[in-house]
Amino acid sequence: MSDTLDRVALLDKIERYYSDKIRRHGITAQGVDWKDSQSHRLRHQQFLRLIDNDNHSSVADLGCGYGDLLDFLRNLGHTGAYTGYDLSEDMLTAARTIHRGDSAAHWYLSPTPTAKADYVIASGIFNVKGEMPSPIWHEYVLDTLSAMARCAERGFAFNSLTLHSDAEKRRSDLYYADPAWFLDYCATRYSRHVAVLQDYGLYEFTLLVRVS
């Protein structure tokens, strides 16, 4: 991000939005901002297809809150290294209470991944922007993916709110992204592999890039 300062007041905006929530919903689907269990779950499954059974990869979660998507990986047989990203502490002490016994995840205070991963994912960041102006917001996302591309060994995966959702409902605090154009955006920047998804009955899509 061109301005430092933006940044700065970007990611705190984003600490005290998500940390505030777990204060007030706890471990719960409503705690790291999604509407239900159900509709959280169904987002993990999208990015099944980047990993593709390879329960033997590691994972960085960006933005992972109290580590669901480790549950969920677990639960399918993954076994490889988990490294969960998130910037607000609260939701990293829920993580690594609840997951103390695996050896495996890692923890770290961060808006971007650290070290390399096979898989990179970003589930939920880029849907809530507040008041922050949407060019601004763009280009955090924009900066973040190639935070993530710089990381992933073998893919990365995020979701977004979609454009294609119906304009009546649009929430002016949310960011909508126009899924054709970050398949372009990814496609001519990261990897020809690319593919989009929006059939699983939500207001978003999942883009997945293969780099490998």
Ligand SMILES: C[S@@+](CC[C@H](N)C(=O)[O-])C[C@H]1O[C@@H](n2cnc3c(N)ncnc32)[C@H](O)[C@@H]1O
Second form
Amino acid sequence: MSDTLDRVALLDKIERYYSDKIRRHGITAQGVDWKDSQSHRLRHQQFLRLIDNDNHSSVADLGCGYGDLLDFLRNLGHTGAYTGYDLSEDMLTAARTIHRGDSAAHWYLSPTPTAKADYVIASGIFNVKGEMPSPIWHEYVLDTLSAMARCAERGFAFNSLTLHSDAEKRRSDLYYADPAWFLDYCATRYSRHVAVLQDYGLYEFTLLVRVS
Ligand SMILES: C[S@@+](CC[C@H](N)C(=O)[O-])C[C@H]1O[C@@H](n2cnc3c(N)ncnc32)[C@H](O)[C@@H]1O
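Target state, the form predicted in complex with this ligand; input state, the form predicted alone:
Starting with the chain above, the whole complex follows.
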């Protein structure tokens, strides 16, 4: 981590941003800063290509929010261990309350995954950079991917807003990534078994990396 990235201050800002969202909007798509439940679900669906119907696989969800991905997976028959990590205690309190009956689900306050899992997923954690300059946020994204890759036994995946969006509609507080650059970066650094999905109708892409 370079000196230019004050990680503690950065994580503190992210935490405050998302805690405010759930305090205002509660357990809704807006409570995790998504526009609506339809797009929320559409994002979850992209990760199914990585998990590939392996209902017994273990899943780590970095930036789990209140654990909506867990409900989505359980409804599809997933029974494996699920670990949710988040920066926001408010998110985790909601997640623990909603999923208290799920003995295979565990929740931790952490900015990175701390234990191995078959699949490590991050949905929505790279979008809001606030006032952080893009190059510094980019460095933070790469550090976070590295932490995800270290814990991923079979694969990891994340989504990001795409640079293939209308330039005039972009916001200065959001981070837009170049999917081709990230595809090449992940293929070179982690595994050649990579896929970019950018065909699901949102201004973003999902990148999947299969490591075994
Ligand atoms: C856009 S919300 C999405 C929540 C969840 N992934 C979903 O789709 O329902 C992003 C969540 O990630 C959390 N978050 C952001 N950066 C994080 C990080 N580095 N480590 C852990 N949690 C993070 C935020 O607190 C927030 O709950």
